[in-house]
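Just the one chain here, laid out as structure tokens, in the form predicted on its own.
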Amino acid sequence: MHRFANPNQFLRIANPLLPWISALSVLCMAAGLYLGLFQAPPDYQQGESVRIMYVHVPSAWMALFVYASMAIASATALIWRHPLGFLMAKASAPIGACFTVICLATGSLWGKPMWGTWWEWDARMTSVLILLFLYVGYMALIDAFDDPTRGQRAASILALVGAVNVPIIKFSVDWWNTLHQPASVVKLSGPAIHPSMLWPLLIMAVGFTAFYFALMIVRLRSEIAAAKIRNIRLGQVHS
């Protein structure tokens, strides 16, 4: 795996994959939205408002997935000193923050007709809001130092400490009494959701995941280029 930590080697692999990942993202999101908005039946309790689920749930999954990826990349960078780990986490942070904002916004839109309120300080909603603060804190901290290395290390430590919030979000509906329903897709006994609603949800999840990887590659290319320019300028200063 060490050879993939080399930015040039990574780009030689990632660049050819980018068009295919982008196409997969567009196709899956288009198919998922069509199936979810026009083919899937309304819920017997929630009616047509349940269609918000096809954006809200995948965005919530991605908010957690991106942060977990950041934590793993940060740990890799701190332990093995792989510069690509720092850059990958930095490239992922704004994407994960956007997924979290979408999750919170669609959750509020869904909560108003279902619960009668835009916001409730229950365990799930509060922990997701904390996740957004962690994303923002990471992005602020990584650029808070004149020395980029210090900023990268401080932000990586924050990402690792904040990772404890990921299982809290996941299991908050089981540990505490919240407005959110328990897990209905990822269960040991199997999904508790009808296939006509499950398939659009899973297709949207694949589309969102491919969208993340496509954006991450684009942003990572920019971060690698910026790092090369910074190293060249530092070399000129020291010479």
Second form
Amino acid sequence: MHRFANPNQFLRIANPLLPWISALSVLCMAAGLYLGLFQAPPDYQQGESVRIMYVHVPSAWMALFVYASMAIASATALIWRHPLGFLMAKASAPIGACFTVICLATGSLWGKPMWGTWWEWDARMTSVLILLFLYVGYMALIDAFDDPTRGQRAASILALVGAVNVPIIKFSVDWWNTLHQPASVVKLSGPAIHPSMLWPLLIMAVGFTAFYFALMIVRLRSEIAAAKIRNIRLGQVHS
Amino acid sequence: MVVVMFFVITVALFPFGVGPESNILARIAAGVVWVCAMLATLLSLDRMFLNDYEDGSLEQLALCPLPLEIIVLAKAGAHWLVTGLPLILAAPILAMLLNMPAGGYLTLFSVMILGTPTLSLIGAIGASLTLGARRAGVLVSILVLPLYIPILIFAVGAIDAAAMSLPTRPHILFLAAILAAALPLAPWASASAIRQALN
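For the form predicted together with its partner chain instead of the form predicted on its own, what are the coordinates?
Entire complex below, previous chain first.
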């Protein structure tokens, strides 16, 4: 694993992969949207508005997944001092924040016809909102220092502190019996939704994950380039 | 003392803001007292490490044989003594001004005792992360307030439960658990933040 921590080594693998990942993301999202919006049956209680789920649930998964990968990247960067880990966490943060906003926005669009309210202060919504604040705090901290490596280190520690929230969000619907429905896909007894709805959902989830990786590689490439430019500039100043 | 004055004044703003009807004030008293106590704690966080960082004594403290985690714990303890403790003493008086139901006072006192040390400990993480940052004061509030939310939820939950004579034990146990987790983990995170701020 340490071999891939070298940015050039990483780019040699990531660059050829990027078109494939992007194609996978576009294909899966197109197929998932088609199946979800036109093929899957409407819910017997919720009617057509159940289709918001095909965007809402994958983006909620991604909001958590991106934060977890950010925390793991930060931990590896702090422990083994891999600069790539800092850059990866930094490149992921805005993507994860966007997924969180999409999750909250689609959830509130769905909540208006179903629950009769745009927003309810229940456990899962509140903890996802805290997740959004953690993303915002991370992005604010990383840009608050004149020395970029200092900001990356401080923000990585914050990402690890905030990782406490991830299991709380995942299990909030099981621990507190509030308005948000409990988990129905990832549970020990098998998924509780019909395959005709499960498949579009899983295809969308693959598409969203591929989209994250594609976007992350693009952002990481520009972060690496920016770091190289900064080093060249510093070298010119000192020489 | 300035922190306590801030606490008193912000709480005193609420009767003007929501109107002096005593039943509305009684309903929101616990939440108002806690939110204002958190803001008051936040206001004093920048003094926890910043002066020592600027005059270099934090480096000397980091070099001494005692583990930096213990020094951070002592700093957080000192911060709690000068801000948390006065807030605990002022809180029942302010709750009385807001007409809080009589059943809630003992619970208010116990959740303040359990909650305010956690505020200082989590605040130490924020204060050490923002050492040397631009506009550190605003930044601290963005970093620390989301982490304060669970404490607020359980503290106000306990007081509301006591006012309605429901069991308060689960809320208080949660607060104690958060304190027990923050006691070793927060100094550890804060000490590693100080170390990377110094080199």
